[in-house]
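Shown next as structure tokens: one chain only, the form predicted on its own.
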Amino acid sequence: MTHGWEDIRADVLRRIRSREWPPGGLIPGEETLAAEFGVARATVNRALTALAEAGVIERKKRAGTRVAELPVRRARLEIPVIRLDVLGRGLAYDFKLLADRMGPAPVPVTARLGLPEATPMRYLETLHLAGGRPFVHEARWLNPAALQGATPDFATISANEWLVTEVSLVSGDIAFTAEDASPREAEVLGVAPGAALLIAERTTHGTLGPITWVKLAHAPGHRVSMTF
């Protein structure tokens, strides 16, 4: 089996969560981990660098790598709350929960999150509105374990807002692409099939493991701005 840096990051997190490597404890060096996973040392370095930037581990020259005593969140990019984005534009906000069900997640989703194939996850489909018009179509697969026993009503608070405010983020990745609207996206957003849309696809991980995979399809004319 070929391991990518995301797989190694997920496995290191699993060992830390299980206390195989307790807070303050040393973890194996890059060379040892590279041999274990059968990858180049650079691949291990990328995984450990991501965890260090997230505050999960501490790396010091000649002192090795240790599990952080008090892991902290060090997000370099804040995940926006769509409601606040809309209100910041001077428009009224609303949302509609279009789907909420449990089922086996698709292979591309479980692979991105480092979960076994067909893992049962919660599928949520949400349409965010700005000024009464479609703004963002959100298709999300949520790991139930990320809820930590909570039972939020995603018909009254969007999954986007609840997760941003209630679940601590350790690491994640996001990609922006321009894609033709799928039949479902065209129907929900009220655009012609094949219309060009700005797509954001994001995965996030927390202290308890994978949190969510989400695809956001923005209505034509959407503008994204980021502050670093």
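Given the form predicted on its own above, what does the protein look like in the form predicted together with the DNA?
Below: the lone chain, stripped of partners and molecules.
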């Protein structure tokens, strides 16, 4: 009965779920568990580290390991390139570049990126198509100062895809909201004005500073799903 670290993780999880080790309670130390399972302490440590990353337990030096009071559920979202998202649904992908111009970025954009007001940025508007039908409307402000080297022709490769593969992103955040379709979005997506749209707003930062702010307006019925 050799125990791998995954077996130990499973067994600890079982005891937590069965309330043998109740929420908020201390669980035995690594040394104790190692003796009980008949493995080295490092193996127990591997298992408990994984559980801590999953939010099931909380570990503190000297204080020991305790079961999380309110097990925060963590769901992982995998953000694909839009092209692959569409192809993954078994539909043909295409996109149209609707606008590409330089101009002073609006205040909400510069504010979120931490740039001075009215910083000159590049505005790109793209409509992504799935099976010939509107899929996502993308409105993007790009900070040229954060890009080294030449940018490609965004009518040939979508900004969405080029950024993911060619630019060194460091960090970012994504927020989902629901909004009534603006007249422009309604027209481009081919829906009634005021229809409920799922909006994803993303900011990304790179080594050379803030890179881009993008608002993705999804066609009605779009689902973003995650597992936990």
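Rigid core: the largest C-alpha set superposing within 1.5 Å between the two forms. Because the structure is a prediction, the values reported are computed rather than measured. Numbering follows the first chain given and starts at 1.
> My question is whether Ala35 is one of the residues whose C-alpha shifts by 2 Å or more between the two forms, given a fit on the rigid core.
Indeed, Ala35 is displaced by 2 Å or more.
> Is Leu208 displaced by at least 2 Å at its C-alpha between the two forms when the rigid core is overlaid?
Shift of 2 Å or more: no.
> Would you say whether Ala175 is displaced between the two forms, judging by a C-alpha shift of 2 Å or more on the superposed rigid core?
False for Ala175: its C-alpha shift is below 2 Å.
> With the core fitted, just quote the Cα shift at Glu20 between the two forms, in angstrom to one decimal.
It moves 53.0 Å at the C-alpha.
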